[in-house]
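The chain below stands alone, shown as structure tokens; this is the form predicted on its own.
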Amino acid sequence: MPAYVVMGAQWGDEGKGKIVDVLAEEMDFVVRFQGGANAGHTVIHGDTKYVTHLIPSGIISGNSINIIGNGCVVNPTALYEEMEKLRQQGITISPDKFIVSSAAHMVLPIHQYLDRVLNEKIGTTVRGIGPAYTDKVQRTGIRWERACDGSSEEAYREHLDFVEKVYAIVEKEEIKVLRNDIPELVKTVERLKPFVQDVRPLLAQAVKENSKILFEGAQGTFLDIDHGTYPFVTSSNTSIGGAYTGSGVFLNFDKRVAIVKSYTTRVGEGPFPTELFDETGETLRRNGNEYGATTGRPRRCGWLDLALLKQSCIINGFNYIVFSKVSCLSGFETLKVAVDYASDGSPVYQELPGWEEDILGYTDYDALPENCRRYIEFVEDFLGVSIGIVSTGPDRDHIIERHPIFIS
């Protein structure tokens, strides 16, 4: 049974959506196992750009069954709006192709409100993700199974009663508005009810039948609640452990795919040893169009941090790397990569020669400039993991496959 897991190896925004889209054409199932609408995957087909936040990127090709697993938190309104936007772009979304786990938790308007007033210093997307996971852990959250048994309205009212008692910071007028909005929320949930079921038996049967399964991570390894740069992290397990707890099945992943951006970016607050505050950083941002797919915020940019990536490989057991946005490095006379940290935490750099040629859209590895190949091979040797695919542009055809990603 060919089984794949695709994860970001840095702080997210590495280009996972494109690779998931390429893989999904050959898959029977694509599973999103953690996170919520705080993630954004961009897939480009020709002149059309698709952006997904909750729905697995496999929905674009239309060949697979796409599942939102129990490890996710799902905003009903955001999900419905995303479905409608994709439908307007010609994407078919039906209960036989898209399923939400009944054990996934809901993100409610009150969660978004609490995110605004509680998490300002963390630099979150203010999508309510953290407060929703907080409710899940303290066992006061609302699962999607409440949509199936018809008790969602009762659950919302009870939840608001609980929040009003516990959080003195919540304004009384805000609670009143949220109570008035409950009927509209219930209506949206009812529209989504046909897409909700217990996905664990379905996935267990798929494993038994040797179906081709792809697990799709959101964000990146160092936003993991346990292994990331705490407290400046997301509220779920973005690393490989989340694939198991967020789906309810065990399987051996034949290919554990790391998406590695050829430089480093980060959105929000938190440590970033190789961050650049000069014109070089601005050039990287401009070359890579580094603005968040979810928030539009400009991303912080810096040199590739191999010391950090080494740890990511240990956490996830990566055995295949997709090296993305290499074309964005064209024009630099010298490139730096962090290979270690000094005693004060500052990065220790190794310099490599850059290249002038524009390599956007290249599909032949041997046609790349020699210094570009040297850069790629240096990274590969340092990490001890094969770089199987080099991405040279945003389109799904802008890839160089050095080693097969599909399992024959």
Contents of the next structure:
Amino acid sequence: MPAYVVMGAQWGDEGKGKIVDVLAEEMDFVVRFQGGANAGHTVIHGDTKYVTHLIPSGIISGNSINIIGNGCVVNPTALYEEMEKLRQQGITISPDKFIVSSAAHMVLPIHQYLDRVLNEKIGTTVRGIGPAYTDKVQRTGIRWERACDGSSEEAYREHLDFVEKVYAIVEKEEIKVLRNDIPELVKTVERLKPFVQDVRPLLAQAVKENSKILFEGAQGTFLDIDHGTYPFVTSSNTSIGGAYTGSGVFLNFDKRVAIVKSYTTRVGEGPFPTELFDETGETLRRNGNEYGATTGRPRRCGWLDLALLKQSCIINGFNYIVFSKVSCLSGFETLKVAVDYASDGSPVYQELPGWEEDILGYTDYDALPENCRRYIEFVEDFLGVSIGIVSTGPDRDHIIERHPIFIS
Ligand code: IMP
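Follow the form predicted on its own with the form predicted together with ligand IMP, if you could.
So here's everything in the complex, that chain up top.
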């Protein structure tokens, strides 16, 4: 059974959307298993740019069934707006092609409010992700099944009563506004009801029938609630374990694909050993257009951190790497990669010679400058995982496929 999982190996924004899109075209199922509208996946088809936050990227090619698993947190209004936007771009979204697990949790306006007032020091996306997962773990969350059994209005009212009691931080006036907004929320959820079901039997059947399945990770390994740079993390398991808890099926993933950006970026607060605060960091940001797809925030930029990536390979068992945004590294005289950390935590660098040539859109590995190939092969040797694809630009065709990604 051809089963793939694609995950970000660093702090997110590695360029998963493009590879997922290429894979998704051939899949029967594409599954999101964690996170919510904090993610932003950009897919470019010709002149058209699509940005998805919640809906699996497979919806764009339209060939697969796209599932939001139980491990996700889904804001009804954000979902509805995303669907409308994609429809305006000509994408068909129907209940036979897009399904939300009835066991996924809802993100409500109160969660967004709490995220704003409680989580400032993390630098979150303010999409209410942390507070929604808090409610899930606290067992006070609202699952999408409440949309199906018609009890969502009652659930929202009870939930606000609970929040009012527990969080002195929430202003009375805010609760009043949120209560008044409940009918509108119920209306939105009603519209989404046809898309909600228990997805576990469907996925179990898909596995049994040897369907082609792709699990699409969001964010990156070091934003994982357990394995990331806690507390500067997101609130879900972004690493491989999340694929299982967030979907409800066991799959022996044939391809465990790491998307590795050829340098490092991070949004929000938290440790970042190879961060650059100088002109070099600025150049990386400019070359890579490093601004958040969800929030527009400038991303922090730095050298590639192989010591960190080694850990990522251990956590996820990667057996295939997509090395992205290599074309953004042209023009540096030398490139540094962190291979270890000193006792004070600062990175130990190895320097590699850079290259001048613009390699945007290259599709032939042998045509790459020698130093570019040396950089790629150094990374591959260090991590002990083969770099199957080198991505040389934003377009779908800007790809060098060194080893086939599809299982024949
Ligand atoms: P939250 O997921 O909104 O709670 O944010 C927690 C941390 O994860 C913050 O540092 C965010 O910037 C970061 N984060 C969340 N989603 C993404 C993403 O898709 N890409 C990169 N960083 C993200």
